[in-house]
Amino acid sequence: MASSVERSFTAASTLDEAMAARRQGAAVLAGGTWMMRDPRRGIDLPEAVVALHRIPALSKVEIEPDHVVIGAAVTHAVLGRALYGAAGFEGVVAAAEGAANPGIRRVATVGGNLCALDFAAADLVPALLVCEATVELETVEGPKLLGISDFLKDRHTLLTDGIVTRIHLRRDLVASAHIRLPLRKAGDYPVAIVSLAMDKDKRCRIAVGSVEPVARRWTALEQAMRAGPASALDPERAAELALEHNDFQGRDGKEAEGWYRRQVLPPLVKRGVAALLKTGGLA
């Protein structure tokens, strides 16, 4: 007979309540679309959780002339609607509207996408990397702001007792794009994801998700494109540079082996640059 486990569930209405539960060992529950599948991955569900959906400030998208603030409990569906038509955030919208399926997008949150430590195929992560997002956390020492690359590097430690509360984005992009390669039309995890953005100085930012365990910027390709002539923003030339500067170590997984994830990157870059140029009115 299976042993019974007494579990506790707290629906915090303030951040102080959530932090109090966190200090007592509760795991943070956002949309729950990743955590609730823990048993299928052979992981026990946590004995105590604290849900954030009743904290109003964490469910808002604030759009100002020079910046955007996204609450951690904002769902993919809400985020896609809120930023639809906002110049420079086409990639974030595509990531929010293209991930998983409509049912998942109605409950999966921005914070959950950033905090699922073993979820390599989170669509929003590369899209936010090229926006050079800033992640705001509530910690025992008080609020903390970190660049998203630093957050991803240290999130195992940061999330030990901290809670992601908001994502801050500058409105300094001309255009962005988000290209994903699933093996089916919907419902599966993408083999590889390439997000691209172009700033006001026509510099291209590129990030890759799902190929390695954690999404990251493709700095070798960014530098190669900046070092070349303006024609480096040509899709064909970008794909050639992507092949030449492919420094990824592909991860093996159920959807694909690592070598295949690496191999599909140049054509995804080609598609991404073409989409970027079209969105930016430069095609």
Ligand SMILES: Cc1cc2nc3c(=O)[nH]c(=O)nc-3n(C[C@H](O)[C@H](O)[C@H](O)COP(=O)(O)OP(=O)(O)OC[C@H]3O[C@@H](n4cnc5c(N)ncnc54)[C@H](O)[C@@H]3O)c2cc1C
Contents of the next structure:
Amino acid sequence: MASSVERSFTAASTLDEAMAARRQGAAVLAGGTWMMRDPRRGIDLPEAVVALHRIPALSKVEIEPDHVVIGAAVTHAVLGRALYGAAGFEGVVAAAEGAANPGIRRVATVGGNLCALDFAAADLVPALLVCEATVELETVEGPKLLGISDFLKDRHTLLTDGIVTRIHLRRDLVASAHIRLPLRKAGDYPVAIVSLAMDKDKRCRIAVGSVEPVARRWTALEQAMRAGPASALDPERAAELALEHNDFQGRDGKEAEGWYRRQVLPPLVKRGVAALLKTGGLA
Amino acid sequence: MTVTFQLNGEDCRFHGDPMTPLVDILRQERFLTGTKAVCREGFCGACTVHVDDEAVPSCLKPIALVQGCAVTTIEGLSSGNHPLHPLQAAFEAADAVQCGMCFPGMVMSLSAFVRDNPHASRPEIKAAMVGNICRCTGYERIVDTVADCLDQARKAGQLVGGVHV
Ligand SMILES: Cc1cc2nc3c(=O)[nH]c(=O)nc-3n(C[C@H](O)[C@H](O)[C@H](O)COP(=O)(O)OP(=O)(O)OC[C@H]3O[C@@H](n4cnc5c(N)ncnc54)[C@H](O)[C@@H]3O)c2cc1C
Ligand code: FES
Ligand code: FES
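With the form predicted on its own done, generate the form predicted together with the ligand in the same format.
Next comes the full complex, and the chain you just saw is listed first.
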């Protein structure tokens, strides 16, 4: 057990302390459920690590009348419980409660899910994309606020020295849904994920995870759906439009080949729209 | 790095690599071999222990993260001359165990679950054990036993494991 590695480990109690460690080259450790498997991927564990679990501000969920703030070190289990029953966040709750398995959900954090680079099947990412979440980071140049799409685009660079601190969500959704397709009921990463949300104007937002290397909004489908009247929102019609506007390049992976991930999207959209209409009281 | 924590109610000190998985310390330094390292990836649940009363996989827990925490393994759930945890006794009575590889993890996951969910339904019991894989028995007998155990505790007006929630 006594390893020859002299690894440095900082359990930061403030963000300043964490950033100081980061400037010295320490990697961020949250729940460890991704990082601890690095050796199995042929990657050495980092020589210096800074843990965030002792920074109180990063471990709470604040629910205000018009917005919600989620600390990056909040676990999936805590997030699911905190937002349970909050109108508009059904999709985030389903993502937090449906990912992985209960033991992992008690440990894995929101920040870890957003910052696990090269992890295509992160459930919270599409769920937060349709919420149009804002990601707050601490960087060597000071704090930054970024729309989640921009964060995802630049996260390789942002995370070389930054720390994700909080996720900000507006409470402007009527309903949302999160539909995942694992091969088995539990344990597998989802083959494809479709997250949907409906805003107060009854406009649909849709994001897809696990099909391409990074989750993204399905803008072609959103626009096609907006071309029709909101009252015409219908699962069958949405599935037809999804087939017509399927602009995804499926990635080949262990669980499924790319063509399959792409092909399952229309039925998942159908299920998602049905769930959305039901939650929004429109079904 | 030195890490101190409580292990099955006793003070425990570890000196070494802070990223060592907890399961390795339990098994190789403390000889608590009830906790199994099977997949080492968070998928099988055989390494489940309680950290501050929560059931978590010990294969993905760097030891530095348990600094100041209370860790309970299957050996600490009921030890020595003490009676078995009611769930353990129920599994034994129902002959629900075969090879035993998955069972310490199964018991650690489910003992925390029944403590927190005395009124759990069958689907809730199943959902609680999706992270515990058994290659031998099939799951129905395990689910039946948990459901019976909760049922009997409710009838007797007790909580399983005697922990009030
Ligand atoms: C068995 C199993 C099944 C799984 N199934 C699913 C699933 O179905 N859906 C799903 O979404 N995920 C799944 N996962 C992945 C899991 O959700 C991720 O491993 C988890 O979200 C990572 O969170 P963590 O807190 O453990 O991160 P860590 O492992 O601690 O960190 C992950 C990465 O993010 C970085 N990081 C963490 N926090 C921050 C921060 N605040 N700022 C900057 N960088 C940071 C770390 O440096 C590291 O590179 C599964 C994992 C396992 C083990
Ligand atoms: S060994 Fe830890 S979950 Fe399988
Ligand atoms: S009893 Fe053998 S793996 Fe479960």
